[in-house]
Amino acid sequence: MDTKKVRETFREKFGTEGVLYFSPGRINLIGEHTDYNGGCVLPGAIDKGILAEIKPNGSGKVRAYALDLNDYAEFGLNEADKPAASWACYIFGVCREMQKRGAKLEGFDTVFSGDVPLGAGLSSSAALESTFGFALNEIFRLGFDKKELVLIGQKTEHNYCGVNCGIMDQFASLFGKEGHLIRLDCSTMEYEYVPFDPKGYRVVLVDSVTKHELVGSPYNKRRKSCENAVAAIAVKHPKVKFLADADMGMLEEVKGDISEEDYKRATYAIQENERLVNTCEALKKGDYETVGKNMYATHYGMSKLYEVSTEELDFLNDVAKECGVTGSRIMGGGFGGCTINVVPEDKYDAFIAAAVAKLKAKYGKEPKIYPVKISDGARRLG
């Protein structure tokens, strides 16, 4: 993250200087397609987010430079003065999103930059509204605890940037810890610091670069299949709301009254909170060959019974294997993005290098590769 270059920047464009800011993005260990099926999910804040530098301007207007863009725009805080620019409606839907809530904002001038990869799934959108959102509140002084930061940050998406998003991507974006992943109930808020340090080991996350594209028909096609699924058992189990509440005895009583392809996605989304259950269990315990072993079946549940990954995440997977990666799975809502690899010391060199060569020589597209360490969430840097 190029400091210096902001600052410099800030000063070049405004003739001042500002506060910095940071947050980071976030990786999800395991829990995926969890959240809507009543379970939890796994997230930690990462070493890489968007940085900021901020300074009120006295003026009732928004001026702000997208340096890694090269683009500037300038906006007014009323909802007529919606900007054109994309990235800016993020800052202009945080501060929306603030002043619906009674919050007395004023103009400011910015420079920000990032490091978290567009497009890898790392939450670099959620990334930018958790720096607005913190740092406005501190300046301002608005008074906004963490958890009401999150849901501004969730709402700027839903109204001003059309994405239909839940709260993990925020919530670990402002929670992080270093050290610790963050075991989140999205539809309560309530989580709990897991602790997270595999000495020994490093994540890293290796982009097929293939497209993410579960927007619209698959994804809402799925989260049909655990519906259908969950009226089924509630016949017979009436506390039965979610398939986090059910087991696979549960849904062994109903397999004769639902279609193959419920029976597939609901065994998947029963079998995955098992999975994260156990998987806090492990890391409290500092055992990562069992965390290995349950992102593993991750992968093979969403590959063959969520039926959401691509033939190039599943050559991924099966790489790390060859190369004795202690665990690996695709990461995200899947058709597309990166898999998260929990990789020995003394294998990783091997296994880049293998995970690069390998997907060139049968795809033709040569991966990205994203070292992450686990790190604080939002905070001011001075």
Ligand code: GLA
Contents of the next structure:
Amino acid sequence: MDTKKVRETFREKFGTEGVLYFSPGRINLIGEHTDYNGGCVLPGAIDKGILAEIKPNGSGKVRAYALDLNDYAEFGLNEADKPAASWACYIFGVCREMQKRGAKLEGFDTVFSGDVPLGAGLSSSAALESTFGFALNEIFRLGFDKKELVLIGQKTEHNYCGVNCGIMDQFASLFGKEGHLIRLDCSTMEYEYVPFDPKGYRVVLVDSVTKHELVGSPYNKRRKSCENAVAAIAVKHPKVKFLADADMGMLEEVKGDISEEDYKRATYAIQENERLVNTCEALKKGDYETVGKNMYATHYGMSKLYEVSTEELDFLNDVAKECGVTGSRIMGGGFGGCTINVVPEDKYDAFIAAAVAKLKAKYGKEPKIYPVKISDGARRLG
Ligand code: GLA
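Next block: the form predicted together with the ligand, after the form predicted on its own:
To see the whole picture, the full complex is given below, headed by that same chain.
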């Protein structure tokens, strides 16, 4: 993270000095597409994220410079001033969502930069929202608690960025804790920190370098399918508000009332929630063989039932299996990005070498390798 470059650029652009804030991206061990289905997830913050220097400028304007993109945007804090650049919409959205909740915001200057790879499924956008949510809340003493900041980030995605996401990414970015995963119940926002220290294993991400883009993607369509299934089930079982409240028996009862596609999507979502519960039990016992089996089952479901995988990610999953990797699966929303892998120490080097060589030979793409370090969430750096 290039703190020095951010500081220098801020001084150069705005002739003064602000305060530095950081929020991380996230991994998710298991529990994918369960958040908006009222289920649980098991994410953790990573040591990569977004760094921003920020200072109030005494005007009604936000002046923002995206260092990595070498792009500048300026906007007022009124609805009519939504900026054209998509990266600036995240900052604008956070401001607007805060204002909708009664915040008295003023203008500010900012320079930001990130080392969380974009489009790799590591939630660079949530990192951006959380950085500004956390920072503006502190700088302007707005008094939001962190759960409200999570919702502000999520609503930014819904209302200003076109993705009907759940709360997992923003929650992990704001609540992350070094060495711990977060078992989060997305229907109640209750959570618990789960120590994560898989002795004898390494956790690594293999980035297929196929761009993952959720905006305007079939992500929202997946969510709609799940809602269709819930609506059908609720006719017979009014207590069911989310797929996480349903079981396969209930889904079978309405199979004839919904499309085949919605049935497949809902099957995955119900099974994935069950896998998460089972994985948490296994984690308590340090049973990584079961954790790993569940991860492979998730990959299968995401590929064949939820259909959010890609050829490259399926291929990387096969390579992991061949190399004796304990658990491997596509991570995040899908449609590109990374696999997350739990690898026995003694198989690590051979697996990485095989993943790099084989993806390159077959698709002409060299995957990027990110060893995972579970780290703290949003914070002021000074
Ligand atoms: C994206 C969304 C999350 C979640 C995941 C899939 O990262 O932002 O809310 O739905 O996909 O688990």
